[in-house]
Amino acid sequence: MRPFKVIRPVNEKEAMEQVSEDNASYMAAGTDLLNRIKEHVASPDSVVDLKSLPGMNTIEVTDQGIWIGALVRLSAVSSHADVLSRFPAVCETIIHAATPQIRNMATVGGNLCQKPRCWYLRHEGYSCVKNGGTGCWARDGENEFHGIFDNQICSATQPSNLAPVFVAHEAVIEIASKDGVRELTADQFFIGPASDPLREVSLEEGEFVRRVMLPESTRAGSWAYEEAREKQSFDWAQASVTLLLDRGGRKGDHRVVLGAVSPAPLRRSDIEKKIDGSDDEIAEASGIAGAGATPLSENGYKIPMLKGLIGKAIRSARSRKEG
């Protein structure tokens, strides 16, 4: 591993100054960054450790929603009584993430901002559009786990487990910037390669996530999270479906967000419109799962996989409502 200096800032201003002045990277728990350094695909001179900053490791319950600090561990979120009772889909999603050991270390902010797991991107021998080169090696290479939507520029998929459920809940991402604090909704925060092939999230130089708010207005009594993975032990999803029904008690205010099939979480408003309580809703909703997809040579299986996951999610959410 290439040697680097660890910097522990005492406030946000100092953290941003250090990142701007040095060839530095932010680190929360380091579960992603340290692996990339070991793999020689990241080579910072300095690592700015955010764990020393105050006010970023708490969960605050308000009338407007629940604020979750960027440094809160995933396991702490999934076991928090208020998050579990008000936003259970978030907890269910976390339970499927990684292993208990990693969930005890990994943070919310780190999960949101991790880099894609594309093996070409994470191999020092390949230069692609995402690391400053040109083209996408996976398009004509090994692409079994890559995207089937929005994959023309880069076919790497968004690796964050929390990204789809945060988009479904219209979570508010609070960002520390040089001009103060700014906020983005989750669907604005996660971006695809058409916006910027070098980034997966809308963070400018020196910025970092401070906390995330789950709005009370998007609570859903009927919900489901379904995923498929190659092995049930530690693995990333090959495809996932997050479903919220009648958010905030508003009939027909549904959200369907697909994960692990595109460079950013993919909301499918066309599928949402098919979920109407009719006898044919599962057939109609799952039947259009592949609309707009452009599968690569080895990942066409994701279309029937999504069809099955969508049907399973609708049945699960409906049974939860009835129960």
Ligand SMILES: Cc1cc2nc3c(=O)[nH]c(=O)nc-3n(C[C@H](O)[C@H](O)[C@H](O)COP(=O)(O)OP(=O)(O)OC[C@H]3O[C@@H](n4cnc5c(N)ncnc54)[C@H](O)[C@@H]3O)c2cc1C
The other form holds:
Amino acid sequence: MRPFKVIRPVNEKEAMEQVSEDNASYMAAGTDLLNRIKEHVASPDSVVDLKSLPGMNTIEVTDQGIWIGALVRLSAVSSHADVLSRFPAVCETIIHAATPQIRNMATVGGNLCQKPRCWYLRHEGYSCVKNGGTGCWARDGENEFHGIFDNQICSATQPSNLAPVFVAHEAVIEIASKDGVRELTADQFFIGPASDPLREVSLEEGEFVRRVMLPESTRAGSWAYEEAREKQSFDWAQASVTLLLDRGGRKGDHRVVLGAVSPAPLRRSDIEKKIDGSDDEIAEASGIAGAGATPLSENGYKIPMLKGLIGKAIRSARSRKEG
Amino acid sequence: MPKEIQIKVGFGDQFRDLTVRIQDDDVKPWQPGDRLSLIGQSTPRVDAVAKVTGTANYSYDQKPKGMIYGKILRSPHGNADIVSIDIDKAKKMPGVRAILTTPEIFEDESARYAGAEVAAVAADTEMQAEAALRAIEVEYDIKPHCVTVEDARKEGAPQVGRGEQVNVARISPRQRRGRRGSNSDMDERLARQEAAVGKVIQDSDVVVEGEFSTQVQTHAPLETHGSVCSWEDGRLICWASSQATFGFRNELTSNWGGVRAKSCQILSEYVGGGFGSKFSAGREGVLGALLAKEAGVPVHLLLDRSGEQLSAGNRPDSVQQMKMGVNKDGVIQGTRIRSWGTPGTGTGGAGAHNDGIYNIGEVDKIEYGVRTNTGGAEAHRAPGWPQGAFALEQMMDMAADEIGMDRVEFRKKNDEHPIRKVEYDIAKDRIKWNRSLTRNGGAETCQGLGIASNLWFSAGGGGASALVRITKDGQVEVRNGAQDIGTGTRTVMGMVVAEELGLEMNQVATRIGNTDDPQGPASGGSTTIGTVTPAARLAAYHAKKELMEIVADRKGWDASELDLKDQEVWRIGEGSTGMTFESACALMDDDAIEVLKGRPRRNYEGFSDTNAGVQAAHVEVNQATGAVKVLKVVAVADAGKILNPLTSESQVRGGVIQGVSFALFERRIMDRQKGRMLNDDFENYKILGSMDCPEIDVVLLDVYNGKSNTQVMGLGEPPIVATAAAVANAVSDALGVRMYDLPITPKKVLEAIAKRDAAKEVPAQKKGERL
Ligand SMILES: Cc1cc2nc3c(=O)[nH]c(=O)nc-3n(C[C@H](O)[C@H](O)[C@H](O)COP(=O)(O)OP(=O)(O)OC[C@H]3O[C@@H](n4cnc5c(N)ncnc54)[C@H](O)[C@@H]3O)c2cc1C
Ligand code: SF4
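The structure above corresponds to the form predicted on its own; please provide the structure of the form predicted together with the named molecule.
Below: every chain and molecule of the assembly, starting with the one above.
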């Protein structure tokens, strides 16, 4: 590993100043960043450790919703009684992520801001649009695990398990920036390569995530999270479906968000509309899973996989509701 | 002079008397009905606690005084020659103590795959060594590469090797070289064979055929390859992660790389797995020894995970074209086989054993090795067998279905193995072969059953001696210099000695993995236990005889009437004399009795030269996600006399686990553009985890096979042969479509379902339905 300096800022202003120095990176638990440094695909001269900042490590329950600090560990979120009872889908997506050991370390902010897992991007010596070069190796290469939607520029998928469920809940991302605090909805926060191939989240220079709010108004009447992967012990999703039914008690206010198939979580309002309680809603909804997909040489299977997952998700959400 | 003895051989209710000639000083194999106190009893590993509590020191954990760290620089190019290496900058980096380059050490300028060794550095810290590696400037002459069998077989494909080496070479029957018979004779013979077998197949009642393929599997032992080397006054002490301590030593005392250690001791007390990839010191072993010599301090050079995945060996892939002619009565008439596999840039074989196990009639088999610009293959747990069994067993099911015969009955019809005949029925019974399951249906999940067979040859052989030492104060130790790569050899060696001396397990100390001790075998071909334990028993037997003579002498008894049992001296046929083992030892004049005995070179005539084995798998396939869950594997295994059921069972479980992992997950993924491996890690190189592990039901048959005084056969390799084949058959059974390609990933399952359902639209699918 290339040596680097560790900076422990005492307040947000100092953190932002330090990270704006040449070639510095924020770090939370480091489960993603340190691996990239070891693989020589990230080489910061200094690392600004957000863990030294106060106040970002708590979960706060209010009438409007639940605020989760960016430094809260994934395992602390998934075992939190209020999150479990009000936003169970969030907990479900977390327990599908990584391993217990990593979930005990990894933070919510780090999970949202982790870099994609494209194996070209994570091997030294492959230069592509995503690391400042040109072109894409996956297009004519090994793309079995890459995305099937919005994959013209870059087909690396958004790796975060929290991203789709946060989009489905219209989570509010609170960002510390030089001019104070700003907020984005999760949907605005995650971006595709068309806006800027170097970034997956819309954070500007020096900005960092302070906390995230799950709005009470999006609590689901019923829900499901279905994920397909090769191994059941620690593996990344090949495709996932997050389904929220009747959010905030509003009948028909559904959300279907697809994960691991596109650069940013993909909300599918066309599928949401098909979930209407009719007898053939499953066939109708899953039948259009592949609409708009542009599969690459090796990943066309993700379309039937999504079909299967949408069917499972609807069945599971419906049975949960009745049960 | 050999002596003749009468023994019983067999198993279950099939025993017969046999007169065998055994080495004159050897002891009679244990007989059915013998009163044994340890042998045959499940006995925990003597090193279990040390291993699970982390106090066992593996080579990786060694830290001799003054130790520094070695690292290897690897070529990033798919195929290249090294033009020049400039180490000037690296030499001046902080902490750097030694730098070596591979063209200089191995006289090899080629770097024929991405991962090939180019240079090695030793420095005070790992980070310094890595920094120095990156400061080495290498100029490459980059050549075009092929990293898949498909690419390397193409007309006009770039040359993988150098000089005269062609990409595709016939490996079986071997291309002839030199005088005896010309290649055109051979070509003619093969053409005649093709025509003859072709006719046999054509004339059979039914013909089935298919092309099967399997992937490259890396060994992925938890402890990587390499060693910690320390030179002390010209003597090389090397803590090696090795499955062949003596072979490792011989390489370091040889000329290879110019190590030429005058004296060398290998220490491998604990080894974190090898699976066939750790027979040689490898380039990393040589570089470690040389770096330590040049630096003048001990060097730790064990590979990082990427280096391990890239260069430390793998199981070759395969493409197997099979065509089989079968008569309606179920007898296989003839089989035509063409197969291809890649040893990478290695020299090892890449064959698939797809013509073993069953009697498959007249055989026309030609096999090709295909060089690719990838890391060299090494023997991998039953080399060639799991991939061969996969193709063969799919064919067996296809043929049985085609003639409408039960899949097990069809196998029995073409199988003469006396043990396997019994094992089929046990497997059938325990997997509930005739149960009804939801197969091939419209439901989200479907289930299926599959069966497949093992074969192995592992009664051990010569090449081992053991030293047994009994001291005046009653301490017992047994030593053999071979290693225990996790199989339990150490424990079983101790059990055999304790049994012979009438002692308890904790009364016998064991020393292994040390080349200063008596010669032991490489752990290959599942021969370690069959080689080491007869030597240990023989040494213990003679040590006991010496002790009994001392006792007899002192007490005025007849030594030939004395034996040791239950930690006391017994009079054979009568019971204890009341004298304890310790008081017997106290009668010695000398400090200790020491007996060194070598195992007989040859195995005796016995019941069977081979182990059999049958496995049956029960799987569930999720048709929505394509996920395969192996619910249960019944593994019926035999290995001669089962000395320790616990470690035997553990071997079988390990084989099944690695076999399921091969069936569903593991595969090397190469980027054809740059010729690099993309999953040289444990993230994308997927190995079965606890949640993917089936219930494993192990049934062991105890076979008195008479081949040696312990009659044991190895069990490292046999249990992996059938697993993937059985799982694949079960998946095909569940889905109603044949799976031709391993590993069976969700992608392939979903693609197979799509194909099946497209075909279903027309007439209802018949094949593969077994209800
Ligand atoms: C073996 C393995 C398996 C995994 N499987 C999964 C999986 O299935 N699903 C899944 O979702 N994840 C998975 N992960 C990823 C894991 O969840 C992330 O590594 C983790 O969440 C990152 O959190 P961290 O605190 O360690 O982030 P760090 O590594 O510290 O940071 C990650 C990135 O985010 C930036 N960052 C961190 N915090 C902030 C902040 N508050 N504001 C702005 N930027 C910030 C850092 O600069 C860095 O670029 C896996 C990881 C591993 C190693
Ligand atoms: S998918 Fe994206 S990250 Fe991967 S090689 Fe292509 S452009 Fe680069």
